[in-house]
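This document starts with one chain, in the form predicted on its own, laid out as structure tokens.
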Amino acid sequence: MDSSIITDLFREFTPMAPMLVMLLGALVMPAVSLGYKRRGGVAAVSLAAIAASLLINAVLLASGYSGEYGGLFGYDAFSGLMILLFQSVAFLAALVSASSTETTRLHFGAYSSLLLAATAGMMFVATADDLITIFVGVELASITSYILAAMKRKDPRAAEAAVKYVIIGGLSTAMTVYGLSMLYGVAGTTSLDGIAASLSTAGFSWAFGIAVVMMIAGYGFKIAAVPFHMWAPDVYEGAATPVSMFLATGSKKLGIVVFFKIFLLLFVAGSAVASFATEEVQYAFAIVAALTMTIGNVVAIAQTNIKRMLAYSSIAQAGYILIVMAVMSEYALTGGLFHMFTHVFMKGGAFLIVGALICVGVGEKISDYRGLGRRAPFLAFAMLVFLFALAGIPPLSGFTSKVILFSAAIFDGDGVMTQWIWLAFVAVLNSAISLYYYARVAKAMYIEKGESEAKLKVPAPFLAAIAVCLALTVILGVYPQLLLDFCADAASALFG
């Protein structure tokens, strides 16, 4: 297919292409669900506008297509890469939800529609050239994901987990909005370039430096960054596990992207450019990232809960991507970006597992997992292989991102040694770290035994989705290049 077609159809609307779809399926799917009784039929619908989203942002992304719409939305390279992370995270959701025991049956229509709209907010902020349209965007993803985190019926921790995911979120909404204030306050504009023009002529001052600490701890509540990260735990483990999933892989990039749109553009992107308090926001990133990676590697160690783990492991790893905050380099942000995608397909496909073996009855409690190699070998297969990813085990995806970020703070793109490599040695003494809670899951399902020898049957969409995962973690860490080409035009087209 050729872009002219897309653009024919959507005119000046083309930037918003992928969106707009997505947004149409959210509307339609309740009164889909009122036609289709099952969830089956429903579930089809959902993956069917997600399916169309995704072909119609391929077109764009592999021509090469760039264009904006009224100041406020703009598409190019980095914002069709990220509509197609989101993208993904929506199908694998999308594939399995319908065959989750722990997902709503009685408001399954209501489910999808919320499903489409928050990674239809999603692909907006990858869009958005303007504070307002990022705050609209993030506050679309937030608010459908705070009720999805509540659809599990007649689990108490997911009531539990929504009114705490509420309660931050507000927190979260309240610190942006006073820092965005700030920001246009010093500013007079809300267009992102238009504050990088502004920002190069002016000097430092206190608005200045309240807009940014305010915007690092209300987007920091977002990516669950130390000491912002408390919710993410109990929402993780509360929520149904395809909701977990696509909170842990999907609306932690959203917080992720608001950084790299925001910070990157005021301080090193383009050629307007801020002259002053770079270095001061690079250290602040730096320890940010720094004791995110840590705390969420040494808590995750005492977990014996397999959700609970997992979402300190998340924690962790957005440490890792904060990396590219405190570098602040091209190069870096090509590798944050391949290890986003990486940690899709691991963390995604790890959960995808956890919510699998809920529908056949097994715990969430990593002693519950003993014996499960002679169980399910496909899923304990699996289970292993995102684990070691996760950990940075060669030949896996895993590995491979970690090689290419952890290297972006040691030599800059020109191969000139940087000032970060005490961040690097941090990043590489934590993976070491992490290799212990997973190597424990793998004792578990490999070593013990278990008090059942019975297999498990587990429906095949959850088969499918973690197949893909798995596949996938795979080939990016035998064959990057893959991906790594359309990281580094994304990083390219974002520093202008």
Second form
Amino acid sequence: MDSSIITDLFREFTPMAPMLVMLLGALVMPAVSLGYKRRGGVAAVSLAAIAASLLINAVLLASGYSGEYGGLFGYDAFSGLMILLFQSVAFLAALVSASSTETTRLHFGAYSSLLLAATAGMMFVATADDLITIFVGVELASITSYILAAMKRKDPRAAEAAVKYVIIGGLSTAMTVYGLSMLYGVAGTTSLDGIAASLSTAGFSWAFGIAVVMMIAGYGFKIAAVPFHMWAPDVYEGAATPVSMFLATGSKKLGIVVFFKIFLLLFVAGSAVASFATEEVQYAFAIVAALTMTIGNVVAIAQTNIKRMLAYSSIAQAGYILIVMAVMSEYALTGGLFHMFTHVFMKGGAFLIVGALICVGVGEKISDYRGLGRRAPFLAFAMLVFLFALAGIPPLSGFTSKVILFSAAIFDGDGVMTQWIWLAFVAVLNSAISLYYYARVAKAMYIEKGESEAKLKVPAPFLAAIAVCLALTVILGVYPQLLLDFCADAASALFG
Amino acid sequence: MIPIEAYLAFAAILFAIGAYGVLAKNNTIVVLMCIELMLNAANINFIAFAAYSADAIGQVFVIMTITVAAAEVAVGIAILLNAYRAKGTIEASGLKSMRW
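In place of the form predicted on its own, output the structure of the form predicted together with its partner chain.
Below, the chain from earlier opens the complete complex, with every other chain and molecule after it.
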């Protein structure tokens, strides 16, 4: 495909074109909400902005465009793919927000504006080539998410969750900035390429050690990696469900993208120097990954609230993706990127079903889901598919992506067994544990009898979004090649 | 000339005081103030490194940090106000209805 239409239109700003459209949408949204009295019109405009941005990015990605702007932003196969991920999350969230009973009515213009701005921040991080743009992009996404989490008004749980979110988020910002300042002190520059170049000659130093620890902790909060995960279940439970879905699938990937950007780049450069201790950092990531998936899955067993259970399960899923940071191979990164995509549709779909059911008066407790198989056959079936995909049952997408991801931890590219085989073992064991609490929901839906037999009719946008997630969860499972080639290109673009 | 270690040590102490405050204080407004302290510790680091390596990028980063910190506090105070309206308290000990 030819990208000349877009490069002619945006000229030197082409690497930022998808974000600029998104930001434009965010800026006009408050004015749009003055014109429309109903939420549907506002939602249509925000969907149009996301669709335009999605179209631009799809053309750029399909044409293999790469370019950079002022050394601050660079568009390549990796950033294009990550932008696509954030756009799909935003699209799903914007599609259902207007028909949800949990989201604000009065301030829907501001809500849509913040949603688009948060997405733009995430997309800026995906293209960032400099510590400054990474930092500002992460903050743009974070600060807007604090408000989105608080925007379910007159709910004390949402208010409490937002306070926790803003304080933990502020703490993580402070830690990352401190780490970034140390990294700047060591390297003398904020450009990622410059830092990689200076580290490959300077090697390891104590200041660099502080920087690494601070950045793992700070961005670990964003990912909700154990032991920095305690805010996530509260926020996902307290926030409106479309927002929970946006945070669990989008905001979490943001931190992982930063990890990929900063650490993989540095360690690929650093591994050229013998004195450079990549092994220790890889072990640190391996331990964080093992703890994250184990604690996420084990605590999820005890949950009775389904949003909280999904929150802990998404903590565990982040642990699986962190395997990439321990293995640090191109194959692992391919699997990690693919799992990030499949996770968007299976976890996003599960959250959307919870949100749809809340709209028709079904509670958040797992016991409220009793007899759902009769009351809402399509939703119950879709939930079953999403939960089984999350657990990794073939032929669903979660199985395919987990196979690729875990096999990267067992064999490297040449078929030699790696030292991370124990990590793959822990991950497989965890998948088995997770099946227990997913099956509990399935049992409540299909086997146990509910108090009510009345059929449920959920809003049409929710059904559409759930159908999209369901289709992609199945298609990516049986035909992974659809996306896997893009993931492989992205991984080789990042490794250079 | 003051050695750069002095600046870094000062920033580290400031950061530690801020971190202590975040962990130990019960009033969430004081916690927000302590987060500001931690951010300013990082700013001092940036300024010191920028001054000693005669590189302006560090100072640019500080301007970004200050802007972001201002936005974060504005949002933080608004969220605390919202929590006070909904729950009647902003003490950390009063905000624990959700656990585990």
